[in-house]
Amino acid sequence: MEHGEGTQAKAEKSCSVCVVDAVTAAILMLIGALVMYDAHRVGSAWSPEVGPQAGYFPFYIGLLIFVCSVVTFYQSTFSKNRDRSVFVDWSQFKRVLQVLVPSIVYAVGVSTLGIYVSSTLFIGGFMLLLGKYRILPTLLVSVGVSAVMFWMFEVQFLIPLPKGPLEAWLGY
């Protein structure tokens, strides 16, 4: 009896699938409208002399996004068969955040520390915190992968990737 009440209380605190669908559809409606507005701003008509203007295809892509989002919003909001199940519980959301937050930090780190240092920290952080690996294998893999990436892209292929202060200090 208590288990059922706890599950029902959790379900009341969580978002349902139909609410997440409606919010996502609303956001996509705004994006579709913005694409259509901007495409119309640069010209979305078909000129008989020159053919399609610069915004012709983007306008219809935006229109397609907008119409599909309206249909999804309607179905998730007014349909009798709405999916009212829990979209994600707290333990699932916590696991998503364990990957999402470091990924955002990694993306910011690429622009400030460079891709090689950020990759070393990213791989090492995942191995230590989520994988529970010991420090020696973590150091070997994280530094080794970044060193191989550096050798492959910078030395062999001569493709410059974003670098930071460490690479500048090393002369690259």
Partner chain sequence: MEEIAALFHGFAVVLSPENFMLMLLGVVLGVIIGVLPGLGGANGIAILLPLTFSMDPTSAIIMLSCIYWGALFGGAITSILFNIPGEPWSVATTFDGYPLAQQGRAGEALTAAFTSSFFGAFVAVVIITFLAPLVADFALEFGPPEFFSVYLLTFCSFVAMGKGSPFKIIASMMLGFALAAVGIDTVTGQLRLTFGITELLKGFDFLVAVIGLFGIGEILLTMEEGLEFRAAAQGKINLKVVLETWAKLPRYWITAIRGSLIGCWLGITPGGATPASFMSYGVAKRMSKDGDKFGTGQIEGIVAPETAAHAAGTSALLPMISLGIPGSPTAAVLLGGLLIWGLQPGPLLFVEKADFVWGLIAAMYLGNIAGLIVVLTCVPLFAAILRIPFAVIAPVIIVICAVGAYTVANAQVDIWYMIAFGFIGYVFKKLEYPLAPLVLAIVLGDRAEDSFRQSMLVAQGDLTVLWSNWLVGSITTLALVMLFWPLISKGLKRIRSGRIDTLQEQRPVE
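For comparison with the form predicted alone, please write out the form predicted in complex with its partner chain.
Partners and other molecules omitted; one chain follows.
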């Protein structure tokens, strides 16, 4: 889903609602088909011993996703009054990516640097680059939030969050 949209936005600077609608419906059709396929694999019939098999219920779920998405796909591609307005223009989508991409990097950071260090970097980077803040307020907020988090989770509630090399070095 993510990929299809990104490339479209780049190709024509914007894409209309009905195109995204059709792409989403197509993906949902695929998901519906996948669900039906897997339900069929585990058994979607009635068996005399266990009654409805494991795939009995999911099969119809998949079928409904598929059928509904076919209708949506049809409406978004062939209907006369389909919505041709812009889904998202490039400058808007750029702003969305400005959050989305750092969030993905942040998730990578959590597994390598631990959650406290990467949260500090994430908040700090966001404030410096997008908020155009000076170093001092940036440091105060980013380190402050992580410190409060550390105090709350590790000290108060004793819930361990993912930690990295820095915390190990500090003895946690």
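Rigid core (definition): largest C-alpha set, two forms, superposition within 1.5 Å. From a predicted model like this one, the values you see are computed outputs, not experimental measurements. Numbering follows the first chain given and starts at 1.
**Q** At which of S111, G51, I135, S85 does the chain hinge as its rigid parts turn between these two forms?
**A** Looking at the options, the one at the hinge is S85.
**Q** Which rotation angle in degrees describes the motion of the smaller rigid part relative to the larger between these two forms?
**A** Value for the rigid-body rotation reads 12 degrees.
**Q** What does the CA of A33 shift by between these two forms after fitting on the core? Give it in Å to one decimal.
**A** C-alpha shift for A33: 2.8 Å.
**Q** Let me know the CA shift of G55 between these two forms in Å, rounded to one decimal, core fitted.
**A** Its C-alpha moves by 4.9 Å once the cores are overlaid.
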